[in-house]
Amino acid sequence: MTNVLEIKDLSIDLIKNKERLHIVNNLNLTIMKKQKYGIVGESGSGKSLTSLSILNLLPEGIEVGNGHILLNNDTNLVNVSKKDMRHIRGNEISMIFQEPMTALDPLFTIEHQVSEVLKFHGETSKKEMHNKMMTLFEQVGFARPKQILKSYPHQLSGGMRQRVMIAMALICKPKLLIADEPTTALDVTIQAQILDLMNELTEYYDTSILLITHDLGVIAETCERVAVMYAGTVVEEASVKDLFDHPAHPYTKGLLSSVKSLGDRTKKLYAIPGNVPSPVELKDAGCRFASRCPFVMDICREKEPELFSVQDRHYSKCWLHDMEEGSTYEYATTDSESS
């Protein structure tokens, strides 16, 4: 298959006191042709900063330290310049952010701000643009298309609004679109017919996605493959089945722990002890999760582990895979009863 996007060595730095801190650091991953790819984490693990790197949207003072962003395998994301860049945005690389409602224009209509992305790719013709506009919003499920089209965004719900967001990211035909939390601020009901319209329409147009998300839930319901990131570094990539069925990863084992004791009564709800990181805290030294982790050991706190093969192109960054052929642990805590 053909690689739409590789991230190679990846490193995203905050400049503080003329200093780098490195807040996602040695970041590798490869998405293929029409693959679903997501990244999951905790807040501050860096899942929003890596998506925003790929468009170039960094905030101020932040930025990209290190690495390539390969697009096509030829264009460096990195090295882009602005007018290069303007037009990659929506028509190469689409994205919906977290909040719909604060990523479209109260002042104007939703027709009005669809149309201004046709424009700036190229389409000229109103009733082209117009036309174009009302297929796509028929196929996001819009059983009035014109009168959405003359609505302003006060007027729909959330749902409908962030059907109008995936609307305009797919307008162009974009080769990739990243979905940053796509579903945070809907209703459950809501939220599941979000994912299929976003898996229906990326088969439909051959785009491949990038979904940033801290839940597993949405992960199974729409990837094939998976990273586990943890302050600023992938610790975990696996295929989806992999990954729930064989975690290997002592943090993905608690993120995994955590969901599965929600519904049980018999069980205490289990939480990682300890927090992520803020980038001041982090050291070039050492695990990353040294700090939390159960079963740390000397060398997790001296020097950082490479990225160990535990099977079939499915990765582990700890110490532990390290040890002799055979060697397990588990997550004792997860099997605590509740008093």
Contents of the next structure:
Amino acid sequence: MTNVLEIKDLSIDLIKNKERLHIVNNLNLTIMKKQKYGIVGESGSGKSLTSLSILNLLPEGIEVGNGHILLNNDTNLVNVSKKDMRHIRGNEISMIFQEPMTALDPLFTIEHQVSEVLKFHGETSKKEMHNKMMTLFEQVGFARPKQILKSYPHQLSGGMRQRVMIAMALICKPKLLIADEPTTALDVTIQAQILDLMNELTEYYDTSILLITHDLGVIAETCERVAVMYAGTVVEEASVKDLFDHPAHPYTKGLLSSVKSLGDRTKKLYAIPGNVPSPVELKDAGCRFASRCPFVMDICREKEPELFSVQDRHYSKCWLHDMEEGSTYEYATTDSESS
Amino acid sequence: MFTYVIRRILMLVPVLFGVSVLIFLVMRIIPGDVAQTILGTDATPEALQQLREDFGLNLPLHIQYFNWMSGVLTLDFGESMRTGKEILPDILSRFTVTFELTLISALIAWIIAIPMGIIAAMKRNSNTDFGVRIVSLLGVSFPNFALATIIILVLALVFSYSPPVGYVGFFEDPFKNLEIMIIPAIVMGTSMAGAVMRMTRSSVLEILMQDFIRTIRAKGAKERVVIFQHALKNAMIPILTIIGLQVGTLLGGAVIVEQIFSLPGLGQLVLTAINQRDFMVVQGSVLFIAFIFVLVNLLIDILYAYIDPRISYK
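Could the form predicted together with its partner chain be shown next, to go alongside the form predicted on its own?
Let's see the whole complex now, leading with the same chain.
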């Protein structure tokens, strides 16, 4: 399979008083054609910034410091011209954002805003645009697409707006769809619908997905491969099945034990102690999870761990894997508190 | 839309009624006697009394108000107590001067202010932004009369030019008329520009930080489309509010600038009438000015609804 997007040694820097703080550090990931790739992490882990850096949409004062982002193995998105980047945005790579309530311009009709994408990428025939929009609006499940086209964002519900966003994102048949927390702001009942829709349509259009979320359930439902991010770095990368069955990194284990399960209600929900350190607190040396890790060793505070291969194509950035093979460790759950 | 406008116009009635009562009472409360100012200090008490009776000033207040109002409702604003001229035609002819001054000033202000405000917002915290902010602050805070005096002095001393004296209507001699109008318009325009510039900058800046701007960029829009089609339209509501207030105020006459450049505008009319205690002229012009002010704001409200679909006509 061919690579659609390859991120190599990416660092994203916050520039403050001419000093550079690495908010995202040494990030590597590869998304193949038609693959559904997930990035999961707490807020502040740098997952959204990573997604914004791909289309060079980083907010003021934050920029890519190092590394490259390759599209189709040839175009490096870090240093393409503004013009080329405009051609890629919405056309080869498109994006869906978290908050459908504010992601659409309130003053223009849906038709205007969706047709804009086509217009920006060279479509001139009004009829052609209308046909494309009608097809896609039917695909995203609007019963009366014509009426939706004529309405303004405030006349639609959150779920409907997110459908509009999906239609808008897919109308140019992009190679990659970046979805940054696409369901977080929606009702639980709508969430599954939107995820199904994304899955279905990206398969139809041969589009790969990069899904950013803090919700492991969303990852399990949607993705094939997943990277777990913590404090600006990928701590574990694996296929979704491997990650859920055999989590390797202490942070991933912590995350998985903090997920509610209906089966066992007696257990108190686990919480990883502490918070994600802010970029200012990060030290250059050592593992970024060291301060919260229950298995912390001396080496963790001194040297940043390498990415160890735990299994076939399952990587974990933790010194624990450096010890003798078969070294197993169990996560400290709070069994004692069960009643 | 139509019913909305009708309803808004009906809402003007109580406002104008309030204004008319207020100005009617104020004119009668302030010290000074129109008969005295007309006849001079040597007039006999009998002559003064006679004149007051001629003007109907001896009648009870509510009768006086009723007489005035019944005239106004049939568009008869009465006659000037000083000159005996009909008031409404006088107001209208002076309003054309004020209207022209406002129009040119506003155009000057917008042409400077809106692009500068946008540029400042786009290049936030740059030297350009810093410059724009200083200029706009100067525009807001520098007094009109001082600026007018400086311009007149500089033109006279450095360029040996002095603007023509004596007003000429636009339709009599357009070029001479514009020559007369341009300097007062620049003076008015720069002070209007300051406020509009500041509002444009902050408003565009706020919109540029919104999520939907990121969406538009992510769609592949050129920066030109982002700024002029989306950001500016969204930023327009607060800018329009400022513009509406400024234009409304200016259409009521720019007393100081009209005085300095001896333009026969509304401001001058009111000022002279107040000095002469010409009740009828003051009442009539103030009512007219209030009417224009609320009308401008009504227009702005209709524009809001036109720009923003979330503001409904109902």
